[in-house]
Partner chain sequence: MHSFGYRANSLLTFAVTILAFMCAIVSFSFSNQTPSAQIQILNINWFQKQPHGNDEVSLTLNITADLQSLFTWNTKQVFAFVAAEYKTSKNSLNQVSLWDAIIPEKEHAKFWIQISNKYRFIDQGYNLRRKDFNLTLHWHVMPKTGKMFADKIVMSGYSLPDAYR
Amino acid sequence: MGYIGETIDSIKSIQIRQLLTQAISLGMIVTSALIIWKALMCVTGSESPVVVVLSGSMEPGFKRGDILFLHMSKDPIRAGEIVVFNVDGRDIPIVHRVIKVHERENTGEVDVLTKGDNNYGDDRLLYAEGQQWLHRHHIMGRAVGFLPYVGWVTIIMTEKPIIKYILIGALGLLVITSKD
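Could you show the structure of that chain by itself, in the form predicted on its own?
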């Protein structure tokens, strides 16, 4: 019958207890990952403690596919720091360097202007219409470390979803057909 027939026979032979055990194990893995993510959010003070660089705008410092580790403290943001920020109306965060800092005299709050190291001009064209500066609530965190190239897995799965579905299907088939 071949490989497909053997696979179907092995799926039929799985006992309910094995299936429940595998489902509980999978649930525990997913729950553990979520707990670790939430713990990282608390420790780093950032809503997203890890981000992937999606463009070449920060080259040569950070290349597309690098993973950045973020931290957000109450310290004032300074020119030269690399920050990750959200812009109103956009879903994807942006990784750029702070080039100017403007402190408001009446409140003491700091507004920042950013620019990609590989870009010609500042980011005012990326900000929301009429916005000239980023405010503290736009900034998700400061880059404190990075892993080169590891984020390519995320980029490939986002740009070519068929690979993601093939991988999930293969892993699912492996779980279903595995014999303990």
The other form holds:
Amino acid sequence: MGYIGETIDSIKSIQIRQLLTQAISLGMIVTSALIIWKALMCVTGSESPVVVVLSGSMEPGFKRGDILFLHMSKDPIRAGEIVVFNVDGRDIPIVHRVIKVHERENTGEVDVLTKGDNNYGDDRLLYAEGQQWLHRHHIMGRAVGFLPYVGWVTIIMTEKPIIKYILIGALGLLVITSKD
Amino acid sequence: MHSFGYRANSLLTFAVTILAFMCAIVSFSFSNQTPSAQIQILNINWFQKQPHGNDEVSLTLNITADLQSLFTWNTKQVFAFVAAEYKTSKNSLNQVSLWDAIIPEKEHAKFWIQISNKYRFIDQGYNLRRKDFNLTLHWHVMPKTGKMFADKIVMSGYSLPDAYR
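Form predicted together with its partner chain structure, per the form predicted on its own context:
Next comes the full complex, this chain leading.
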């Protein structure tokens, strides 16, 4: 009886230690990903340093599923720059090109009009009710570099959440069943 | 340690890292770039003050450009546009894009085109009479992967007439 109790205890303790080790390594992976993300935010000066292109309004330059690297600096906004901006009331950022700039003499405030390369008209239809121009605080960053196709992973995971669950389930299973 | 899965995993990680490194390095290759351009204003079609108080002018432009030297193996397209830049008493800088085009291939990068302005040239106010302005040809090189870069040629000496017509 005592012998059985001993083996049961030893089995339990090994499992607990293994489980804890695996949980900690998983936590370390998640935390280091978070650290890298926050560091990118600091370096680029933008709230979202990487965005995925969701629409075809900038084709053929940026296709749906491409990833854009953003950078925000205090430099003034000039015509031709590709900027990412948020419209009041909408949560999805838009990536379009600046076509008109009117910068005030004294304050340095700027009125900006944007347009998607592949769109016929400018973005006034997309702005909020009665808004004719974008201002500096709407703009989250300038696009400085890009990687094609890599953003499809994010698009698929957002539009078909079932794939997200399958992926996380499979990853979880892999972590639990792996011996090292 | 020597299982197929482990080896495939480390090989894949190494391959992806090398690919990412190559994509990043590509941004630092610069070639000899000698673009050239000329813009002529052929005609001022009309020049009026709109009902809401802002000046508007319509122009016919003759644009000649050779941007072939900007194309490399990594270039997906070159976005070119012509902007009018001028200064008013209220605004230290105004940039109004008048025309743009997407150039997908090197063969199309040497062109001559005569058009009226694609986008409306409207001022914030009524300051355009007798206004001197620059016409700038900007280009934005969009790569197949990596860093984008842009530059411009400034041509000055253009001006608008004294009176509405």
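Computed from a predicted structure; not experimentally measured. Numbering follows the first chain given and starts at 1. Definition used throughout: the rigid core is the maximal C-alpha set that superposes within 1.5 Å between two forms.
J.: Quick check on D91: with the core superposed, does its CA move 2 angstroms or more between the two forms?
T.: It does not, since the D91 C-alpha is displaced less than 2 Å between the two forms after the core fit.
J.: Please determine whether the C-alpha atom of R104 is displaced by 2 Å or more between the two forms following superposition on the rigid core.
T.: Yes, R104 moves 2 Å or more.
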